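There is one chain below, alone, in structure tokens, taken in the form predicted alone.
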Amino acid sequence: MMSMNEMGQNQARKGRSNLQALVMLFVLIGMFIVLSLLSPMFSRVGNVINIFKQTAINGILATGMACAILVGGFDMSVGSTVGLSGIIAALMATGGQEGLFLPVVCSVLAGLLVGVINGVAVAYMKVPAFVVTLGTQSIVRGLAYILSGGRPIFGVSESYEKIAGGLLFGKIPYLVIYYIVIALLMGFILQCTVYGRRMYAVGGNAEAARVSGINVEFIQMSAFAICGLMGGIAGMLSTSRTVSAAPLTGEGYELDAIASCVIGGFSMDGGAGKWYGMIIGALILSVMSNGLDILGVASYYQRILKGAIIIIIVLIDVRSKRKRT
């Protein structure tokens, strides 16, 4: 059982990402105010439904990064399965085919087992997530090379095409709509849930949590399951959108999908967090980049902020940590 200072901390973790999450709203609208002013282009309707096409598959991948994070872990392998998953949904897809069951089915399965692995080799063979999931990840990079010949794979089917780059009603992306319902899929589960809870108990006291009969190495090893089948539904979904696929594709989203947590409030500790948070981290990372294309800002200035951002909320939670303990 946890003892009531283990309690406390966790009550304080939560309510300080609860909070961050509040203040991270308020930056998301005070940025889309300050571009706004300074480019009329950032907030027409067109750049803003662009925004959220862009949030889209970050999004997706965020959701999964959470329940990894929630669990105490993360995975650097999610843009390599994006990739992977993308390149066995397009050699589906080409060639005439017009089915759409097997593109997709394979892509996300491809994405599941992908995290299957890494779940099993954490969970259950207690190896460090960070080791195994940079394996992984210079391993499923390779097999989307072996896959692909080294070479982008174009002419996916026109009915794969329609799956992300369809509009319903004529102007909302399809590709939205799907980022929407995952994310609101994800917040019920998280909060409604039994097994949304025993996540949030495993990733503040493991041990707490295994004394009080929760099965602690399955929470962990399905956690990372979830973060691969995100990175599969990624990868197959970003096939569709660019109707095509490259070995290269998804390379450093895994940051990108860290960052969205950690902005939102998700601590690095595992144990707090809250859905919402990922949705307002992601936004903020699009709206950023959106911003500065629009400004002239180069690529590569923006690579550098994201990373400085993740480091000093890491710091920032890091710090506020050992002044409570």
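Residue numbers count along the first chain shown, from 1. By rigid core we mean the largest C-alpha set that fits within 1.5 Å across both forms. A quick note: this is a predicted structure, and the numbers were derived from the prediction, not measured. What changes on going to the form predicted in complex with the partner chain:
- The Cα position of residue 25 differs by less than 2 Å between these two forms after fitting on the rigid core.
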Given for the second form:
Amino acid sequence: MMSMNEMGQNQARKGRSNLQALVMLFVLIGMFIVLSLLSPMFSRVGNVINIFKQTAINGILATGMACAILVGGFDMSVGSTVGLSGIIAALMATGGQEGLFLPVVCSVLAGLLVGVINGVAVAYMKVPAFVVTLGTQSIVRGLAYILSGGRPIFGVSESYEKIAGGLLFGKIPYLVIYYIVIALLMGFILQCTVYGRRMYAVGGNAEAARVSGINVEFIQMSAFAICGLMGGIAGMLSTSRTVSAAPLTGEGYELDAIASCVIGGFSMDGGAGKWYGMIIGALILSVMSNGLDILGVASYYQRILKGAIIIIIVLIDVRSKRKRT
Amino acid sequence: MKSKAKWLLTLLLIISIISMSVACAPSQPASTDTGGEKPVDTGAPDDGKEPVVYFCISHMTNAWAITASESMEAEAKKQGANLTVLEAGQDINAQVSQVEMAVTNGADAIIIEPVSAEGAIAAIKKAEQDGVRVIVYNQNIADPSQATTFVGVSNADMGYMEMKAAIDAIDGKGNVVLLLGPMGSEGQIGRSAGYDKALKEYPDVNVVFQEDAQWTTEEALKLVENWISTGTEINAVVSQNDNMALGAIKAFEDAGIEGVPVYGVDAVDDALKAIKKGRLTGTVDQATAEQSRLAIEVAIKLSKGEAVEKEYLAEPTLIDINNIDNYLTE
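For comparison with the form predicted alone, kindly provide the form predicted in complex with the partner chain.
Everything in the complex follows now, all chains and molecules, and the chain you saw is the first one.
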């Protein structure tokens, strides 16, 4: 049974993360207005499409990461998964191989497999998520190097390039469409399905969820599987976007994905976070990077800004937690 | 019982990972190009014993490093040296112990491509004190006097050659953007110095954007997309490696902009193909195979006790549509 105190804490956590997602929405709008004033080029349609293109890969990773965070874990291996699945896709889409089925399916499945391995180790073998995914991060990166022979792979087929690069209505890249569809679908799953609600329940209080008949291990495992799956999809799309794949691709992406979720109001304790938070979080990161590039601010300052924003948000999180106890 | 199950699952995990790598292995591309020259086995030299040479390379994780180690092995076979390649995985501590190991294993000469310009010095000094001659390869150390000799190519020469070609392509005036390697890396510092030298000669050429793109295609793609967004006219792109140059090409293609010359460095296979197709304008070859030939030649000389010079520089070459057919082997 959940004690009254715990229940109160859970309620508070959820309320706070909803509030944070809303606050971040205003931050995003504010950033957009300020950057538009600073540079008239910023708010042009072409650049807004650019921003969404640059959000898509990290945004897709963030939707997966949100699941892992919701059940109380996180996934350090997802950047490596992007590298591996990108390499697999590139190997199957270069050298005159025009087919799309093999590269797409194999790269996405590779991601799913990594996710399932992570999930089984975390949920059933009770190894801490950080340890498991740090291990798979290294293993998967190693596989990417072995498969590629250490070399970047260029020259994917034109049909493969169209997967992400093709345009809807001659204007909107498919890459952006995929992101919107995946994010909305994930929003629907989290918000409107029993499965989604169970993820919140497991992350909020695993024991209470178990008592009420939820298969806690399965929910945890599947959340990591989804995270891996998104890594696979992101890698597959990244290869199409850059028309190339390198074994190093995706290094550090897991941190941006985690940052997007944290900025968007997902609690690292699990069980709390609004689905639109992960979209807002991902957009904030890419609006910042795009806007500062346009203003000509060196990337080194951008790193400092990004880090500062993350810390400030977590600081607010910690402070409000302290007030309740 | 419970711990047994845990072990079983761990085993399962390992097996599934291994089977995954095995299942995917056949799709690996054959990597047999050795940088132009074919290895020829000429047998042992006159005294019947080949000199023992160790090649300590910083990592084996990109196209250049693989070309370097493959060409080195090919040259060792050709010129008659017993070569062992040791890879440090970008870890300076690993490289230091590898140098020590080479000394204890009776190396006649050590060729080292240092992980760091500072960190490798102590190990090199120690090896020289123990009587093993050290040849620094491709990337020089902070204090070149500590090693016997340096074999490489001047990054400044390559940068100058590349920038000069780009400036010629835009008739000596216009806006250029620069895609740089990580600030402070030797390649970046040297190539940027070469850029500056060429830019000084042409005051009508303006650098409108320059940024660190971490040697990667995706970072370069993002940057150039954003630069195009600013509406600033870009007349040429000068990139410090080919991966980033290819990202720039993709950004222009996506934006529907044609005719902007893009230059790179490294002459990787796909850059050569891109030149042939007219997508990439040019690249500078750092003559890796020639560097390897020189390194092995010097190593053999040293093992015979012959005197060598303090520095050997291979000549970089500009590859563009005019001479591409000499480099594309297919």
